[in-house]
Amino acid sequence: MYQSIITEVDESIGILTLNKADRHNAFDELLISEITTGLLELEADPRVRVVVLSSTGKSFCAGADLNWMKRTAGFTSQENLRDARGFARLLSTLNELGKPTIARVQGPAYGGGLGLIAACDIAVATYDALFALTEVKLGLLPAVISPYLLAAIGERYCRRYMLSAERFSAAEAYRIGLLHEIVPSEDQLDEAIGEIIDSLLKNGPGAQAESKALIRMIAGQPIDESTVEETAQRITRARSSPEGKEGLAAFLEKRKPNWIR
């Protein structure tokens, strides 16, 4: 059904796997749609309820492809237009996925790559990933990308990277808030996101899903009365909902929610 990624589904765990290898997972405009379309996928499949966005090869995602750059180069201002809407799409689709998203970095992640990291609710890499942000030495920038990486690892980092384009190691990655853990090897990254995973499906999905909603909405607001009043109004739907009264029930009973399976 795809060409450049693989979309599996094991037991409760959806995986979108980049598989294109022999290009370190460069983005063009199938890729991109490819992806898009894979998250939405597994958005809809009720049997998934954490999806691990993953790659083949040595590279996590070396950004844009070459040969994408060049037909680019070519382009009118309004067919760049829609190819940056194109990946704008992919990386509001990734950020507001209703079910909880990891980041398996195996291997550098440069440009883009970067935005599809920072849109994860959770990223794990090895100890030898490699990052940057390389748009400036082309005389572009990382605008569709921004509003992650700001929300990631704040203004000041993102000064320092984005102006720079200096490269930077996983342990830099995980001090500055890119990553959430690092580990030695892919085997121990395979086990690290495994129990991550465990204490996912412990939760309530639509719990889940309103918390991401919650953080969007929330992040970068004043504490104001209209805030304040949105948060009550939250808690009481939750409260009340079906899995709110379920998880209680569950608790007060000590038994285990009809959500774990």
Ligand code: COA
Contents of the next structure:
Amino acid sequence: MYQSIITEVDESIGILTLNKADRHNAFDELLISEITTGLLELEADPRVRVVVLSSTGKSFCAGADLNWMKRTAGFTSQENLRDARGFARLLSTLNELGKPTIARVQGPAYGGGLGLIAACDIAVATYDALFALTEVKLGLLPAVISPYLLAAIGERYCRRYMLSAERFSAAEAYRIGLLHEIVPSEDQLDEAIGEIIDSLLKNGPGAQAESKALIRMIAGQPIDESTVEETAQRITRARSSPEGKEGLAAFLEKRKPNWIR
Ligand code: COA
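Pass me the form predicted in complex with the named molecule as well; I've looked at the form predicted on its own already.
Below, the chain from earlier opens the complete complex, with every other chain and molecule after it.
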């Protein structure tokens, strides 16, 4: 049983909910380790095709729990490193999940909360969600989340928002690429996410996992001989895979592929 999160499975959808509303879902050791374990649980669950990351309460996630941060200042550097590695592992687990992931953002997200959003494949938020990389205000830096943020919003906007710690709106987050969609209310959030899930569930689960791995492999690489060869190898493998054969056969036979339940 978890104390800080809830996991549930609704047909093919695995939902992991941060459930520390009274602390605005701020991260401490327990929340970090429970999210990591919860993600791995949903990844391993054969019923689950899509993972939705959501939160209870007013805020999506207020970043690091500042009381916990204060405690870590008294730790030895070894203890501090172990702690930081826990958060780094959470984000890499989320980033590398084979199943498609969707961040359902219903309110403010600060610091590490932005890291969670950036490490998901798809992010949808309500208009009133607010964002900020507040670390430098506290004399800290957004180190562990930086690879995911850079990939999501690029170097230019990282420079502005990591240095200024300004708050920015959902509209701005949408404009700079952190969010894929913004909607007026929480009801519409569920509707918008439901439509995305409908599309996701029509597609080959193996092909989706391979596409995620492909993006991670190719992102930032020069288009040289080895990249060109690697992409050719990957489509060759997919064409002769059982899923690839089934997908093509289903299209040509005008029927649903067998992964659609
Ligand atoms: N760590 C620890 N406690 C936090 C927290 C955090 N990151 N964010 C909020 N809280 C606590 C507040 O200290 C307060 O505790 P109290 O009731 O014991 O006084 C409680 O949550 C409510 O916060 P409050 O600021 O009164 O609520 P709000 O609705 O006006 O604002 C936030 C919510 C999240 C916008 C605001 O609290 C905030 O900016 N938090 C800091 C975010 C941040 O900089 N995170 C660090 C990233 S590295």
